[in-house]
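Quick heads-up: it's one chain on its own, the form predicted alone, in structure tokens.
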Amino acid sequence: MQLHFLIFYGCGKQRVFKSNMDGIITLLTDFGTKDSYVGTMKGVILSINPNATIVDISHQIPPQDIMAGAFVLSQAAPFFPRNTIHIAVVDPGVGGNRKPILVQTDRCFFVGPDNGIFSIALQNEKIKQKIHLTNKDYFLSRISHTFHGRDIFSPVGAYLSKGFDPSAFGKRIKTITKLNFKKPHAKNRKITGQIIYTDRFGNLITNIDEDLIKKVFKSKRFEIMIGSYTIKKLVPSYAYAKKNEIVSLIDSSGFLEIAARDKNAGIELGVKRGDIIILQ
């Protein structure tokens, strides 16, 4: 059932909006739970739409890591309903030229900073426009230097979930920021990649998928250079490498990932994201 909502701001102004009330919130940050940021963000979006549904992808990206911000989006964002909103805040950016935006796509929409964050995830996704949120209309009344994420991405993701018109927030742009996400090279039966994220357990993600490594080396085997150490063994999980034993298998989105069983593969290879990784 649509409703319509009669919306009072200062300077005498009220704008009509239809909504359909259950919009899905998302929220990726570098803020960690310790303090008050993430809650503070929560409060503000159900202020505004008391029935938003609010998920929490991660907030323990590393600080002012937006490479890792926009892979961990990149992962989680395909698997969520039609019309979902992401808010991503891993803005070392905050207060200075960097752009506020609402990027709308033909299956959902992605608030927070321009800085590249949603490079990754836009990838797959068909663009319908990019926003240049200026509309203060939609922000807090009293807007901070270093909290963008409360006074502006928060409030903007609460007023898109009551089904607010995304071209009220802000002027159309053209372009946005993209990060610089190197692409595997392959050529002669090699390829040349790199680590583009280590997660939780030490396990070292590259950016060479299985489509390619199917195409260069079809069904004959290779070997993995990383740093000094080399690895001959491709395995289906993790189950199948013994105890302390480091393999490369294919992870959950489709990537080539290096792990040692039981251990951290970071910390044992010596390994760290932008190392080079060949396959030959």
The other form holds:
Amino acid sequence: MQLHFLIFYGCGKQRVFKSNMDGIITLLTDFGTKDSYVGTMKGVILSINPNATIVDISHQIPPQDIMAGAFVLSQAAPFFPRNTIHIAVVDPGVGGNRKPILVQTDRCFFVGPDNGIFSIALQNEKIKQKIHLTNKDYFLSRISHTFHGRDIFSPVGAYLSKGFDPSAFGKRIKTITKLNFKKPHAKNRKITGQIIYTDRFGNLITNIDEDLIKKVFKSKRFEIMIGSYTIKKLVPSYAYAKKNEIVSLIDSSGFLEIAARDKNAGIELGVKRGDIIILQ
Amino acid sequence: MQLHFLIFYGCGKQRVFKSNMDGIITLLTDFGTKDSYVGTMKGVILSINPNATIVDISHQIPPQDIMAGAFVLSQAAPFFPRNTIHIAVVDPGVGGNRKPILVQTDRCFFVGPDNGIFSIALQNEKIKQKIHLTNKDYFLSRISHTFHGRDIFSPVGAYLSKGFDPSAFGKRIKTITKLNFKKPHAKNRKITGQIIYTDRFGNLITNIDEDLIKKVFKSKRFEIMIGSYTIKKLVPSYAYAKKNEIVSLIDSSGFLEIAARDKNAGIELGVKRGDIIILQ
Amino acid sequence: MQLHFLIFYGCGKQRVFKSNMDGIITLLTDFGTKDSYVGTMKGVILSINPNATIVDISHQIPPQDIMAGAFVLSQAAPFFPRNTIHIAVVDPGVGGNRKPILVQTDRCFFVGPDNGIFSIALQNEKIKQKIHLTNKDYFLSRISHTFHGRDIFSPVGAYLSKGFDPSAFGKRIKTITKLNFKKPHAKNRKITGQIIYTDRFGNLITNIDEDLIKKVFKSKRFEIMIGSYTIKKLVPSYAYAKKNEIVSLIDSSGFLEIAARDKNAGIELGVKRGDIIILQ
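The form predicted alone done, now the form predicted together with a further copy of the same chain:
To see the whole picture, the full complex is given below, headed by that same chain.
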């Protein structure tokens, strides 16, 4: 999609063309799709780079829920091509003193507020540099206090998609915010974990991954206690559960998941994010 | 968008370039837009074909509702260009023994589970071949039991959009699953049909088409009985109804529809999919 | 994206190529994303111009709510590149005698029903011409009474994105419908305005802009009365409010907004669009 190999870009901005740049920008926000916010961000991006390919990851992150946004981003990001630019805006601190940042890894870029939104995705990545976005040449000319998704993150992502060097956008920083993302606790033949996400179907995704289960329970024989329920069945897929039956399985990302065939397990069990799950 | 006319594609995969291939891929799922599932599928597609044009038909198909998915797909598909690839994933049987399939018609391609999801759309099409997707060269390298949309259907659709021949993906099969899609019953001057879909506005779409009505009621004089209501008015469009009035009309696909001006007819009448409608 | 500089387009249609045409088409509707309607419009557009870049502004405009649609469009449109084509379909009068229109400004194009949907966006624009869409060469061959988004507006937008001259689509008209968009009333040291929009977060957007406030209250000292509440705090951004506190701020478009940190102000205050707000 990069046809403009030799064109000079105006505004006195330096451009370091990367030939392997695909121009793919993903968006993840809590803006919903009812208002003008997401469309406005896309307008800003296309005004700077009309050849950008913009992909929505989700705009239905629950309002201000940084943890849910971080989880959803971490699930989708690994499947995008090299050099994809991920813009994430779940940003309750907009207009305050949280930094706007850009993180470059050996595979891709993350652009958004420094509030932990990238911290789960970055567990899979090798960080090359972290930049505090300060160069106003790459922002919209008038910066609001409430919509940095439009005024800072979209233009930075768009310039980045045109091949501008990350160092052009600001200065390197050493540390960024991490979420307190709980890891499961394993002792003897018992694992204590948490529900970390409930998806659209009501499937309850835990922080316990397949490798840990294999290590602790070599025989795959264990019971799962969640709320007042005990689940004894680990099935390969939903298709192996009987109608309405509550089962456990390894989800498509390798985590233990509690599901109810053709029903919403979250509602059936009265369980929500943060609730404890015990395997023994 | 196909600029790579002469480029050799790696991985030992055979490529038969079709010059009329537009690289348009549509997605229809019951995944919703809250989670990472749809974004992940798009990441997989763009990793294989960064020039693909991806279009969402709907991701709000009610969970596991194959009939609704099949209906929505059948309404949109005929309006897409030749060679469009339609990926549909409403797939309660994922991980079980339902086949992953590809159907080529004289106009376009359908990729998804063999559970009837394509059967309404295919009523308008001339089938050229049906393929059981078995060639793992075109799948992601690790296949989950719960997310074939990501692991099988997206990569197959993406390779197809690059011009790979359908026969490369697996073996021809003779039969695929059909939904039991009821046809209306006409006798003397009476038609008995069904509500087959309720749209966002609460408009009730029936399986009775304009041609059948013209054949049975040459004069266009008939009454409609639905639930405990009788509707006497067939109007050309919503604009001809009075405020809140319940009327019937021929919808944009040629089917009889029950609508309430500025109201939700489904809620007003207490009627849902599967309910009987009688014209006489 | 315009690679076909010299190609002759069939059907006897005249084509006046504009080299600065980017082929960007936005869509704003009240169709929701559950049904086939939006996907169908995209299929029609891509069948005419496979190189069009289609961007969703919103499909979650409340059914038939022309005012909400006009407001959302007016917020997003200014951020799109020159020559963007904005198709808006909130169209309760479809099939009646409201005109299908095209409005060309010095920056962009608007295509949709003549019911006021463009009237807020046009306040920021210099109109060049208004066209009544009458030339059926640019419509789908069969026009339904209920879905002009598919049959008229999408094909007109798509042909326009290929560089066809606006005058090809119909005759110039002198007047188009305007919404009765209330302006705030200022007298002595008092401003009386209205809530004009509630966004996804429950933020209440008013029709009172920053300039008017500065003119009337030079000191920025005023109280806000809304429903039975009095708000004394004007903060720079959400981050300056305490948890659950109800505050006022200048939003990203320059309008006074009432917001509750981490809560839904609309629900907290029991206030909705049309309700009066007084500053004094």
